[in-house]
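Consider the single chain below, provided in structure tokens and representing the form predicted on its own.
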Amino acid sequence: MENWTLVSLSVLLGLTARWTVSLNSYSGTSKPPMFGDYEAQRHWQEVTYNLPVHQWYFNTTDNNLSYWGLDYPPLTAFHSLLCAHIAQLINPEWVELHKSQGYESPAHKLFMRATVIIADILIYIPAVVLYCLYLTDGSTRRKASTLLCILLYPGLILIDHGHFQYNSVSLGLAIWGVLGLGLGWDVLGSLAFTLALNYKQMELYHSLPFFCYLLGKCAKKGLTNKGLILLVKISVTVVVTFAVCWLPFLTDPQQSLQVLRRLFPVGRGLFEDKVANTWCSLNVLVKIRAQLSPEAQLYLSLAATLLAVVPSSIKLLMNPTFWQFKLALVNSSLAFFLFSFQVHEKSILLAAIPVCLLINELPLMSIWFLLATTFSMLPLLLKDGLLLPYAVTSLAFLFVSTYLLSALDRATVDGLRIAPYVRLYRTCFPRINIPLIVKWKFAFLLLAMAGLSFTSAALDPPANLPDLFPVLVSQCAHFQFLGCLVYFNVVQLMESPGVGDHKKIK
């Protein structure tokens, strides 16, 4: 009984945080002509409800793609259609073709907010609950503490319930995939991840770890015996799931090609806005987009991403344990965010959720990274009027997670899982206390993020440097992301086979 009481309390607190943040305004409120991401989600409901499937991704007189045209895979469109049918039953004006563009009302805001909360309740929260109960170590209290910390992660709450999106659907499905693999249900895990990929194409950030883990596991079982049977089952599951999701678009090759063009708009360039990745940070010193052709930029980002992700992927392929898989998810998604083509600031959530899954094992570094991911989206949050929710949720997450998970006390050589690295490092610098340095860096960068948050909100930038604060925010976050990429790769690559993994291959 105590177990379910603690779990229920954690879920209730997580839902309360979400609903409280949702009481604020949303992206693009009363800001024509595009209004913002809230209007994008509403507009997709309008389009999918009123137009036939074969027009959803094409530019027509009834579907102006320059006004929030659909640019996500079919499952997002089907989700929009489902919400549209419910909206039509409540108030047809919400999805009326053309006339509903820019629609704003308290009732509609309540409806849209409710759809995100329901998506959390149906998909994201159950996956996190089951993951914490079955795939984390420790007492019931420790499992409940881990659950509460993950549900209080401010980045996802602020973007989905403040800014307004449905990232919890694809990320929740990805966690279901992780859960399936962790419990040895590889076919079901593959099904869940394929659904995540068919909801948002950015789940490609996680695809290499899923592929390498499953292939490595099949190889361990023997590709001429049980491993071959498992590989065939997984392959059939993935192909059939893709086929079902894309079925309305497979009858005409032009339909499929148009969907792909919408999913991967390479014409948008290397990066947008002041995102905290490598290319945007380098652009401060070297104007990459002005000096390289679009094709060269694409090849450069592809090469850099592969170089960053290959070591982690090879280690996972050779040693396919669940612990290695979780670390590879972090390293792959963070490498994609830092080096891939056409990255948005909100894409950092794809690295944040795998780190959430490590918060019980690596509390201090996970808390640090998750706070930095939220900070990296500060310019967007300020634009949406989310300064107070940002400050409150970030401080609450910092204090709750640090206290409940004893993050500072567990920041030892063994707790940070860097013993092989420390032994190597101390051959040259025997007196260096690395855990103490990590704690001081954590404190210093917390103060730096707090200071930049305050100045960004309270001060006006110089007239000749209007983007000064967003650039400083992105540079500060990028510095931390690079450090975390090095750290998580060190933990994965330098760990002996089998060490730290309580879930063996089944």
The other form holds:
Amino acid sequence: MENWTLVSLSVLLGLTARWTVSLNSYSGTSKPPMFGDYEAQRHWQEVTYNLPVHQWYFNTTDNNLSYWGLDYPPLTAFHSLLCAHIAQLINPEWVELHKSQGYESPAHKLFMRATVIIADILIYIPAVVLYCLYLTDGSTRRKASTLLCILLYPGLILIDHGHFQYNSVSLGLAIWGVLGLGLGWDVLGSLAFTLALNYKQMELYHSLPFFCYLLGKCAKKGLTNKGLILLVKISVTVVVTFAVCWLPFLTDPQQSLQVLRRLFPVGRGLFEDKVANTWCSLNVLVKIRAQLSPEAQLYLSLAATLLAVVPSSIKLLMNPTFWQFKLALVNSSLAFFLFSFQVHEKSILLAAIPVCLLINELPLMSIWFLLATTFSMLPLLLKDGLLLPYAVTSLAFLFVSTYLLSALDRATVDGLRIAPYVRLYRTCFPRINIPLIVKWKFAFLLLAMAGLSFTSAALDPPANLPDLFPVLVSQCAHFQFLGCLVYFNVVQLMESPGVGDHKKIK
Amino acid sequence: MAAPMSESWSWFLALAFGVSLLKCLLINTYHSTDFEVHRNWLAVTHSLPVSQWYLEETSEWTLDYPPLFAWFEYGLSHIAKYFDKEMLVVQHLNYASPATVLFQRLSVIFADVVFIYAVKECCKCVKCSRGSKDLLGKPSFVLAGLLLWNFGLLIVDHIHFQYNGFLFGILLLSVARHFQGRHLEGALLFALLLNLKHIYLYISPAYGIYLLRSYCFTKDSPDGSFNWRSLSLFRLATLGVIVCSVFALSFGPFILLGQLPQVLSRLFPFKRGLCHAYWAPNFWALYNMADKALSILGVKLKLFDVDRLPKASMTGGLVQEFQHSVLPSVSPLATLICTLISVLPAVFRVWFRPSGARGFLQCVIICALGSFMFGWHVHEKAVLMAILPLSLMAVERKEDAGIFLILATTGHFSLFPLLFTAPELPIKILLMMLFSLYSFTSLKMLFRHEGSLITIPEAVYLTENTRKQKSQ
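Which structure goes with the form predicted together with the partner chain, now that we have seen the form predicted on its own?
In what comes next, the whole complex appears, and the chain from above leads the way.
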């Protein structure tokens, strides 16, 4: 079959999965007084449409910040404004100030769902298509398979089209950034990434690899001539992009400061809910929040995060190849997710998307990690009534990706890219078959996740332990994330220069 | 797509499992009144004795399928009680709790296993001489894609809600058995199928004549005409015993109860009118149009008196009889005669120039199309009865592939009004694009050395259709 057909079929399948999931309920469906993220997004449309820019981030009589106050950077606000203008054309009631609070109707749901899928079609999907066509190895059929697997990643579909958010915008922009860097268009890449950063501040999880890769590249070209020019170009791009995005808030330092305070609510504590990161998991043993002051918690998490990202960043700085960059993206975002301050369960998507980009090179581990990320959001998805789409899309992803990428056949020492590690290991334990162990672990943990998913959905927790299942889910996911952090670090750090990915800097 | 093992059937299971997961994603989509129809039948068969099945009329959706389908519902109801007992109460009209929806949807998905098995058998019957070594270029792969991922079945069964996949599975399996020379099995399956849904009566001429001619007559004369002396009475008797015993099993109890007229009146409700609420794109739709046009023209030219014309509202969405204004009204008998005349040439050919299972399959398709064109109260869904068997021929001959593309595109397009709710609009467009893209490119690749599949006027006609569909 012709190549464009395979690509189109993959995209159409991805879109079908998205739209069918979007027919299900969203977060906070008919749950007054606070509703959920769906209402938050609608409320931002209401606020940005009706209030002048300078009131968007301030608590005023018309803008009650404790009711889903705007806490994302300006691009999100502008996006809401754009959607609000369209909403106003269709039905002004949807964005009427105050009166529209908690507005729900089938037509409105259709509109909101459509805005998400349109953002997907405009930003995320083209980025993934181009990435698969130009930056993955193998035959076209293989590229189309990779594309289908990435587009079917259940976590993003369920959160964006089920739970309701616009992650595909910021993540899509970040992939545009990766695409720019991979194709050697560093300036365009940094432009796209800066936009991503201005859409969601959580994109900071990815900023270190971008920074280190570009700096390393400039240094390699020589900081006295060519490299310096590049560095200046990139810096100017970043600064100008930031300035344009923040233009309305730069008039008054109070404005900018207020936006920053909204973006980084340090007062909210080390973690919330049951998130599968280190602090929440440790909480079972040690009640950190009770024993440490908020400042100490902040510094502790900062130190732990830095410690976790420094090795991969230094390696990338010294050896700025595209392969290293992709691995560093995973390592950095995963480290941030596991150790940083005030992490949400949905932030795991930031680690998941870079792993999606590795699915062609490291199929088995990527599939495993991606399934674990979806599983880690199970309590949230159950709350939203998305059990059925969760089960079906996870199963579909597992099946399609292992089949199309022949993940199990490729789980060899070379396929897993752990040859240097295995050589080291063999000196102590000569008879160990690591790929086999990995496959068994994969199977075992899949069963564990399936079992836990089933029990959380079907059984009631014991009365004295109401949070038993969410805690078990987060512990199980956290355990796998830690394992993956170690694995991806091993792959990145042990790669000797010249081996591994062949795509060098252009 | 990058299947490593092209010899094995793993790709087939992948296609089948993939589409089953897609069906699961469609569980929460809109469902039509047919959902309530089947829920009511579950309740009726579960909670009432057999003698009441065809008498019960609490719901307006009375049981109007043959007895074997009622038994199928009866079997399902014994699983249904573990999901939600409330759905099995006859008085609970329009009951659709989440568990009920889940159960009914899953029952369709699981019943499709029959369809999947039948498709696999059909794929084995396809000649693999053509096509490349490449998996995607194999006729059997293309056929599996065309059947398993058929757009019409997906939206009719898994969104609109019906059990066609399972029934078409039996039909295709029976066709495959004829291809494999296992005629008795084929006949048994078809007899079962008739007792599950009687709409398949339309293709029974093809079955009857084919079995009689090619199975009961064991030898032809040297000049190709049939030879009376080669009639095998034993074969005829076996065939008769098989068919009659299936019918006896199905209708016997009702004959004993003296309810046969009642059952038959349920099965053949001629009160429903010439055309379905939504006109199927057939001859009578044109006839109605002509009638309407003539009546308007007549009134304009003052040939008739407006008040004396019968009020004809034909597209009100109601299932009822109506009178034509100018042209003669059409009786069920007239449609039957038209249908018979339209299929006669094909049936004659099977009798006088038998060409094996392939000729039989052609005749099945022509019977299905003839009855679609001229039948009484035809549903738009009935076009699938021609599209699905035609898929088998499309992968073998270039001419058939061209016809298939035209029929499938227009036929599937005519199913669009079935789903009229806004949230389902993107799904039907996406699935239609998916299927059309796949069928066009895969068939084009299959016959890439034999020139283009459709002529330019045909291509213009199809794009025009697509354009209208977009603007809808």
